[in-house]
Structure formats: C-alpha cells, structure tokens
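The data below hold one chain only, encoded as structure tokens and taken in the form predicted on its own.
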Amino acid sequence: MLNQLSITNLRNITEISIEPTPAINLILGNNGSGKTSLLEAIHLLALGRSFRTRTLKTIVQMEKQQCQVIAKTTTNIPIGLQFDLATGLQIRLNNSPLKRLSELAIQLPLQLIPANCHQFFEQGPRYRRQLLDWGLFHVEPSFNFQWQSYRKVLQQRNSAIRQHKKTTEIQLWDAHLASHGEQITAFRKAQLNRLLEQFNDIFPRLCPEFSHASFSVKYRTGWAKEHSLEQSLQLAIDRDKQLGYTRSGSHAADWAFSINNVDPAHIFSRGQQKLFFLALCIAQAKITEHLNHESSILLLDDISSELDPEHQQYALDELDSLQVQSFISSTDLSLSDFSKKAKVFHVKQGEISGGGDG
C-alpha cells in the first residue's frame, strides 16, 4: 500500500502530491482531466510498465525531458521511478537501483480493472492465464521459479525445432518441460479452486440478480487430457516440426467460469461483465491477503461506465469491507456521497485538490 505519492511531468500532470488512505481513494474529474494518468502512474510504479501504451516516451509531458513517480509504502519503503527520453527507465527501491521487476511486484501487489475490462470475455487465453498467474506469483513461493524455468526450456525446445535438429535432440527437453509444466498445472488448479470459492461469496453481493446462480470452473491444461504432458510432446513431435514451435503445454492452457453451465459472456450485460471481472480481482486480493498476509492495491478506472448507481454502491460497499487499497476514477462527481470512508480527490486539468473524507 501507498501512503505518499508524487507525480511530475507525466502526461498532463505537471506536479501533484497526495497522501492516499489505505482504503478507498476516489479520483473524480471530467474526461481528460488526468484521472487515468494518476492510475497509470501507480501502475508504472508497481509493475514498471504502463497499461495505456507500450512506448513510454509518450507518457512524458510535452516539451519535458523526463517524468517521475515517487512514493512511500505503508512500511516506509521509498520507491522512485524516472523515465528520461535520453536514458530510459530507472527505478529505485529502498534507495537502491532495482535489479528485477519482480521485486516491485512483491512490494506492491497490484491489479488493474480497466474501463474496458469486459474484454476479459473477448481476449484470448493469454489474458486469462496472466490473471490467474498473478495470484499464484503472490501466494505460491515456488511458482515464479517453475514458470521461469518452464519458459527457458520451452525456448530451448523451440530453438531446436527451428534449427531442424534431429528428433532425438528436440526431445531431450521434453522431460524437463513436462516436469515444470505439470507443477504449474497443479498450482493453477489449486488457485482456481480457491478463486471459485471466494468468487461464489463475492459476486452475489456485487450482482444480487445472480444470487441464486451456480458457478463452476473448467481448466484446460493445454494438452490432451488422456495423456501426460511428456506423452503429448512425444506424440506431437511431427506436428511441432511442421509448425516450427511447441504447441502443447502450460503456455497453451486456458480456463473459464460458467454460470448454470452457460458461458457468462452469452448472458451478462456489459455492466455485469465488469462486476464479474471485479469479483475475480477482489477474490484474488482476498486470497493473497489470507495466504501471504499482503494487502493488494486495486486500480478501478471509470467505475461509472456501464454501472448504475445501485451497482456502484454494491462495489464500493464490498471494497469498504476489504483490507485493500483502491484507487477509483469516475466522471460522476456525486460518487463521493456513496462512501463515507472514502478519501476524495478532484482532478482538473492535471491539478489535484481535496483529499478529505467522502
């Protein structure tokens, strides 16, 4: 969690400084005022990347050379990020240069609920895997090792395929890939069971019209269920050589929830899809807090989009009850009346005011 945040020369924000509450922080203002830029700055600080662009040069304010985001956590650990057009990205954690971005993620477990989060149902399996693996990174100590090891072996196997190595040479990697892949699968299935349990508790409060619905989850491993991963790799070697890469494995896995045995995308409105995604993120945050005693940060961009006042209230009530620090943006200035526990900031043309209770 953050207890201080300063932003300089980032998009239309020239210089602002706030002291957020560990609970709900409402960021209110008109379109183009700088609300999403403030969320983007927090995302940069926690993950070292933007959710709005792949080219960080575009985040630097026009006619400026660099932008900065500086913060202090509730455990008094200083974090500083600077992007310079000439020298690139520099991050300091606890006054020392950052060695790995994973160290940032450990300090600031963060989840983003973007304005277009209904695309969760439209985007491919990679997006869903990333959401699931985020939770595992924070609750399963060996998951990152298993996943990084799996990726390295997969790269080696794919390289051997592209170089047209002999089949026996390609298959030298199969046992290692299968070992890591099977462990990743076990971790993911356990996390999905925890996620479903929490989701079944949370979603009816966010969306009472589905309070009597039955949810289930299905995980597809990424290879034929009648075989082990190693067997699947061996059986598919000719296909992989034709394709030029390894098709089967944990990198091809997918998962999905169903409601009364129906795909939610077929029956949910846009607003209900947004609440569905929010419930998943809250569930992951609760699991992380319970298993790893880490409080998460949730960035919720444009809560008013697709949600009526009643469902916005349900969402704020749920966030009020959690050990989660949330930053919620909205163009609805009356939103400050919804939560008395919230700290309200008003953003106008890149400048910020307020910071009082809702």
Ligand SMILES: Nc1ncnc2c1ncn2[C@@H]1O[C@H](COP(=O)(O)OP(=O)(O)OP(=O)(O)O)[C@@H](O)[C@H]1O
Given for the second form:
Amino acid sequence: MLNQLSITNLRNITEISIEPTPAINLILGNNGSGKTSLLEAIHLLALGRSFRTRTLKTIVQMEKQQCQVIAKTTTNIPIGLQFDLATGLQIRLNNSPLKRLSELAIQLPLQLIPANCHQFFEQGPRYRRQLLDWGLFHVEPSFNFQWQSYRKVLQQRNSAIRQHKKTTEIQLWDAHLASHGEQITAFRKAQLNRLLEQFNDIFPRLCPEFSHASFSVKYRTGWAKEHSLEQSLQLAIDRDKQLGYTRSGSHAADWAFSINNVDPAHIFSRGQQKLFFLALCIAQAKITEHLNHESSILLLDDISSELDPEHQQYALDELDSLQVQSFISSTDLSLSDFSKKAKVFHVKQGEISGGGDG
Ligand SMILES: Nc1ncnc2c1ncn2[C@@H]1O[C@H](COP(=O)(O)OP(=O)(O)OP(=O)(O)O)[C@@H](O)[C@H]1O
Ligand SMILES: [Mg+2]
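Target state, the form predicted in complex with this ligand; input state, the form predicted on its own:
Let's see the whole complex now, leading with the same chain.
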C-alpha cells in the first residue's frame, strides 16, 4: 500500500502530491481532468508498465522531457520511477536500481479493474491465465520459479522443433516440461477452488439478484485429459513438428466460470459483467491477504460506468469492508458523501484538491 504519492509531468498532471489512505481513495472529476492518468501512474509504479499504452513516450507531458512517479509504501519503502524520452525507464526500489520487475510486484500487489472490464468475457485465454497466475504469484512461493522454468524449457523445446532437430532430441525436454507443467496445473486448480469459494461469498453482495445462482469453475489443463502432459507431448510430436511449436501444455490452459451450468457471458447484463470481474479481483485480493498477509491495491477506473447508484453502493460497501487500498475514479461528484472512511480527491485539469493534499 502507498502512503505518499507524487507525480510529475505525466499526461496532463504537471505536479501533484497526495497522501492516500490505506482504505478507499475516491478520485473525482470531469472528463479529461486526469483521473485515469493518476491510476495509470500508480500502475506504472507497481508494474513498470502502463495499461493504456505500450510505448511510454505518450505518457510524458507534451513538450516535457521526462515524467516521474515517486511513492512511499506503508512499510516505508521508497519507490521512484522516471521515464525520460532519451534515456528510457529507470526504477529505484528502496534507493537501489531495480533488478527485476517482479521485485516491484512483490512490494505492491496491484490489480486493475479497467473502465471496460465488462469486456472480460470477450478476452482470450491468455488474459484469464494472467489473472489466475497473478494470484498465484502472490500466494504460492514456488509458483514463479515453476512458471519461469516451464517457460525456459518450452522455449528450448520450441527452438529444437524449429531447428528440425531429431525427434529424440526434441523429446529430451518433455520430462522437464511435464514436471513443471503438472505442478503449475496443481497450483492453478487449487487457486481456482479458493477463488470460487471467495467469489460465492462476495458476488451475492455485489449482485443480490444472483444470490440463489450456483456457480462452478472449470479448468482446462491445455492437453487431452485422458493423458499425462508427458504422454501428450510424446503422442503429439509429429503435429508439433508440423506446426513448428509445442501446442499442448500449461501455456495453452484456460478456465471459465459457469452459472447454473451456462456460460455467464450469455446471461449477464453489462453491469453484472462488471460486478463479476470486480468480485473476481476482490476474491484474489482476499486470498492474497489471507494466505500471504499482503494487502493489495485495487485500481477501479470509472466505477460509475455500467453501474447504477445502488450497485455502485454495494461495490463501495464491499471495498470498504476489506483490507485493500483502493483508488476509485468517477465523474459522479456525489460519491464524495459515500463514507467517512474514504478520502476524496477532486481532480481538475491535472491538479488535485481535497483529501489529503500532500
Ligand atoms: N502526453 C500528454 N500530455 C499532455 N496531456 C495529455 C497527454 N496525454 C493525455 N493527455 C490529456 O490528459 C487529460 C487527462 O486524461 P485522463 O484520461 O486522465 O482523463 P480522465 O479524468 O480519466 O477522463 P475520463 O472521465 O474521460 O475518463 C486529457 O485531457 C488528455 O487529452
Ligand atoms: Mg478516465
């Protein structure tokens, strides 16, 4: 969690400094005032990348050379990020240059709930895997090792396939790949079960009209269920050689929720889709808090889009009851009366007032 945040020359924000609360921070203002930019700055700080652009050049304020985001965590760790048009990205964690982005992610477990998160059901398997793996990264100490090892072996197997190596040489990688893959599968299944349990508790509060629905979750391993991964790799060697890459494995896994055995995408309204995604993120945050005693940061961009005042209230009440730090943006200024615990920041043309002017 953050207790100090300063942003310089990022989009329309020339210079702001705030002291967020560890609970709900409401970022209110009109269109184009800088709300999403503020969330983008926090995302940048926690993950080293933006959720709006691949090329960081566009985030630097026009006619400026560099932007900066500086923060302090509630455990007093300083984090500083600078992006310079000429020299690129530099991040310092605890006053030393950052070695790996994962060090940042460990300090600041952050989940983004973007304004268009109701499109969750239109996203591909890669997105769903990343969401699940985010949770595992924070609760399962050996998940990152298993996943990185899996990826390395997969690259080596694919490279052997592309170089038209002999079958026996390609298959030298199979046992390693399968052992990491089976472990990843076990972790993911366990996390999905935890997720479902939390989701069943949370979702009816956000969306009472579904309080009697029965949800279930299905995990597809990424290979034929009648075989082990090692057997699948061996059986599909000719296909892989033809394709030029390894098709089966944990990198091809997927998962889905169903509601009374039907795909929620066919049932949910847009608002309900948004609440579904929000419940998933809250569930992950609760699991992280429960298993790892790490408090997450949730960025909820534009809570008012797709949600009526009543459902917004349910969502805010839920967030208010949690051990998470949230930054919630909205154009609806009436949200400022929501709760005494929440800190309210008003954004106007890249400047901030209210809350806790740092
Ligand atoms: N590199 C840049 N330099 C200066 N201004 C920029 C830059 N990039 C974007 N902007 C401007 O910054 C402003 C803030 O954008 P932002 O997306 O943060 O607004 P917002 O408050 O989230 O609005 P909305 O309610 O419409 O989502 C916009 O006017 C945008 O045009
Ligand atoms: Mg916005």
